[in-house]
Amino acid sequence: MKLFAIFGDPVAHSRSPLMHNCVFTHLGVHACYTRIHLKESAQLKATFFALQLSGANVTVPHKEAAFEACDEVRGFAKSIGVVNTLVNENGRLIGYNTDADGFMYAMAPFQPIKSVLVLGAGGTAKALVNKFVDEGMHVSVLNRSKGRLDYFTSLGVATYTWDTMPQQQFDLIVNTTSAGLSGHEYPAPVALLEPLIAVCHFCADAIYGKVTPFLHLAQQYRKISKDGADMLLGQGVLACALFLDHQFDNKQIETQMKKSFLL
């Protein structure tokens, strides 16, 4: 039987196990998914190898250090330096970033998006930041603090801290921080939020299971929004692909992995 597992800190909330187990289960795979809570990113590899696993997924906080731990990296995950999904490989760890094309996937019936707000300036902020550039959208990075803007500066996107931040029309606007997560904090404060939101097509959080302030806020303004279950969905289809080598075809892992949300 082929071993899966997601690593993170903390871990125990993942939805990971239940949504590739139930692909297993339905498509007949022998194969289980765990998770593990790993506290120490350094020992990603030994853990990952000593555990005999086929392949696994990386959750906060060791995306970037899954990145460094790889033999080689594909793909988009090469341009971010952010891994969330590792197979082995005859004993080599490959390493790839389906977050991004999971959030397109989670957006595709939002159409069409020319321009892009992201609140936030974290990993997920980092490869959605990215994926949106090659697409040739018109992306602005609004975030708290200024020390994180450098790396958006310098691909070329406007970058904004709470001070500075013009009133603007968006197509999309996206919440990747985590403010919103446990508490009820705004991502920036409403008086910022209000007026930009009220302009905008569409409203997405990266956080899911819950309506936070923001998608409360947009819905308030009546806008089409989304909480982050689509994206958890996307790139868990993409992960699942990879694992089992393209054996199926996407939607029929699409299929079986929709079923986990029921449950």
Ligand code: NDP
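Next up, the form predicted on its own, please; the one we just looked at was the form predicted in complex with the ligand.
Excluded here are partners and other molecules; the one chain stands alone.
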């Protein structure tokens, strides 16, 4: 039996085992998927091979460390330095990123989107900002501090801290931070978020399975919004296809994976 897992801290909330195991069961794949609570990013590669995993997903805060751990990185992940999917290819750790395409899958109902404000500057933000830029959108990034913004500035996008963010209008505001995952935090001060949300068209949160404070604020302003469930599905389908070496097409995997959201 092949073994797959998701690495994260925290990771107990992850729906990935339910999603992938649902696919394995319904498509007759002899495999199992579990969670691994990994606190030290430096232990990712050693843990992966110690457990004899065939593949894994990676969530916060290990996506950038996963990139460094790979023997080879392919596709979109290669240009952004962020990996969320790992595959054991004959003893070599191969890295991919399915976050950005998964997000675009989720945002299809929100089109057209011409301007985006991304909250946060971590691995998920890097993947999404690069994708948005590739799609020709006008992108801005807002982060608590300036330290992690240099990467985004190098892409030619506008960058702001909580102290420098001007009032602007965006089609879409996306929260990529972990604020609200296990508590009641906002991704930025409410006094800063409220006027931005008031004039935007759509709001999205990468966090799924709950109405975060950010999404609750969006609902108060009657904004069309969604959590990260569709993004999770989109990236999960693409990751599963990589795990199974494209033995099944994406539609077959999506059909079975969607069943897990009814459980």
